[in-house]
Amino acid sequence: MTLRKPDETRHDWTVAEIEALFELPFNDLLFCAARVHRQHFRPNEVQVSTLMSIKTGACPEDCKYCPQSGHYNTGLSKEKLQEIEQVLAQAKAAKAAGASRFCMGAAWRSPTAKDMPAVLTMVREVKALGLETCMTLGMLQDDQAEALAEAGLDYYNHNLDTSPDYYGDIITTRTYADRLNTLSRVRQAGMKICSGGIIGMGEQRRDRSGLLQQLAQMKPHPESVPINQLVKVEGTPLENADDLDPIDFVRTIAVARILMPASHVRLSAGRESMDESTQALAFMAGANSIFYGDKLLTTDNPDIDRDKALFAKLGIVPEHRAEPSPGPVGGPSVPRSEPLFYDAMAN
């Protein structure tokens, strides 16, 4: 089959086309993804976020990968919603460490009416610090999405996790349509979408293609696409899942970059177990966002010093928020005070 231009922004990718990308020789796939990446972003800048659990444990959902599910015994204690002062202290520390976005997650099926006022205050106060704001609170109703947007929330995270076909093997308490409906409400309320998935849960390559197809057919594409590698937690049904081949992980990053050229593709959960070479390949393949800090909700993440050392070794710098000049049509603006590295190569 003949693929259309890989750097064309599309919403009509077929699973067969996506599988064909996965089948490309690894070097060709990385070259293609890097080319797309350089047309939309500065290749050596990575957006840095920090994630904080604002309410931990006892989630009623049965997601087989999640240590916060109340269905499994993982030794995680239930905690109530954090005080606003605690959240602000963490946000200030994150900004001082170089983060430009502060993400807040609560282990809920959906937010309760009594907790919404505190959640909205958190959004306003964190945003007042000059940070981008992101939250993941479970499913939303129209009025909740609108209230979050009015409070100034920039991004709402709600992952699809896997393909529609494999979804029922991972979660039974919430449907795929439930997830898509929440994302639709987020978009209609005017917020940006952060949505991706998890690989290494026993799915097949076709499932990875199906997940990416679901994300790539959204109009517009999610502004942020986290690609998570399963973190195996004792007590969850997936604690003994087979290890994921690092090359398969990098392939998924590369295909995500090609399908959603103007999105930030986040090298997300699972980095703690990745060596520097795997992370370097992921950045080459188009990953340009990470979580900074030694904890992702309840699982480990590389500490800041380790990430700073890796950035220095690779010549990567944190992406800074700025007022840019107009960029590519359909994509984010790119500051043009100096030519993109890809432009320099082409001249």
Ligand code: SAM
The other form holds:
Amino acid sequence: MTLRKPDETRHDWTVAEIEALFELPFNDLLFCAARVHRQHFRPNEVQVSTLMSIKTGACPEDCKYCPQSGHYNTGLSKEKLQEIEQVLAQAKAAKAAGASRFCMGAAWRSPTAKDMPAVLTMVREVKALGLETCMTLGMLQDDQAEALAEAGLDYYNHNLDTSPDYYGDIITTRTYADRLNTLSRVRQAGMKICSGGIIGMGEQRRDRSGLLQQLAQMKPHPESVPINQLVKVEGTPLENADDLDPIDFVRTIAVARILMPASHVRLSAGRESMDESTQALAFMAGANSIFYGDKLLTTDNPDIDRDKALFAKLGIVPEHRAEPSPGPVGGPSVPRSEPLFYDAMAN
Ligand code: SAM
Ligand code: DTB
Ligand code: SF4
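Form predicted together with this ligand structure, per the form predicted on its own context:
Shown next: the complete complex, the earlier chain at its head.
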């Protein structure tokens, strides 16, 4: 195995260049993406995160894909913010099952001042279990981002979801600029960014390129890039969206991998309805993170035994944390340590 430095990463991809990647013959695209993947990561390791919904339903936002929006009747029961004991019990179970990161999600437009103390306690106590922490709570103000960083939050998830051009067709209660502002507050506070999107909402290839361009423009790139396949939930405006061609989904993963070579690209929502071959192709295309555990936030995910069997079949092992979590939080962004480059097959 040769160890070497990463190729230079770019932040200036044009939409036309990204569309050209999408149009490559599938084998060429996959080969390119797999090569980039091997230059930056051990190709048979996949990071494993577990999700928990800490506050479910009745969200004031109108995201057309989301079962938790209060604008649609999806039959979901509205729940209050979970108690800390409940969160810790699930975090311990996730750790025992092999997860290295625990992601807590709330159906909020943004957290209120009243919510913050309980949320900060969750960060501190989950982190004390030896897990990486991630939260997704909606839009943040500066002081909220700083407080989360101070409490030790490693990652903040805030997806751009689609291109700037298509955004207004999917969400009308906030703007793309709102989203970008929160992401810059997260970065400013020194946390790692988890940001990606959803494929299969009726968007065109140009929109997928526009989304990936926005993500690749960030400096540094988001450390984690979740690519979700739309989970079609009855009662949401997108319940009858056209089925996504699995090849188009895998192409999106491959292009994300090429644009953001050193980021973890997550094969995120949608695995429950995905066959093993599509998932295997997604790993080949450079996906190296998944949600692990029977539930996402409110919808189903493959159960752990099924994922264990898939990993065994493919020779994939869970990635172990390579570095300690960022030190004194609240400070500047912690520079990414240079990863090891698994180069045995790269050339
Ligand atoms: N309310 C916060 C927000 O929107 O940022 C946090 C929770 S929200 C459920 C987090 C993400 O879940 C969304 O940005 C979206 O990417 C994803 N999501 C929601 N519903 C989905 C669905 N039906 N299929 C795939 N992804 C979905
Ligand atoms: C992300 O990109 N996908 C996750 C997580 N980040 C928060 C959420 C998927 C939600 C799927 C629909 C549900 O289970 O409610
Ligand atoms: Fe609310 Fe987030 Fe769902 Fe949008 S995606 S409705 S903001 S929970």
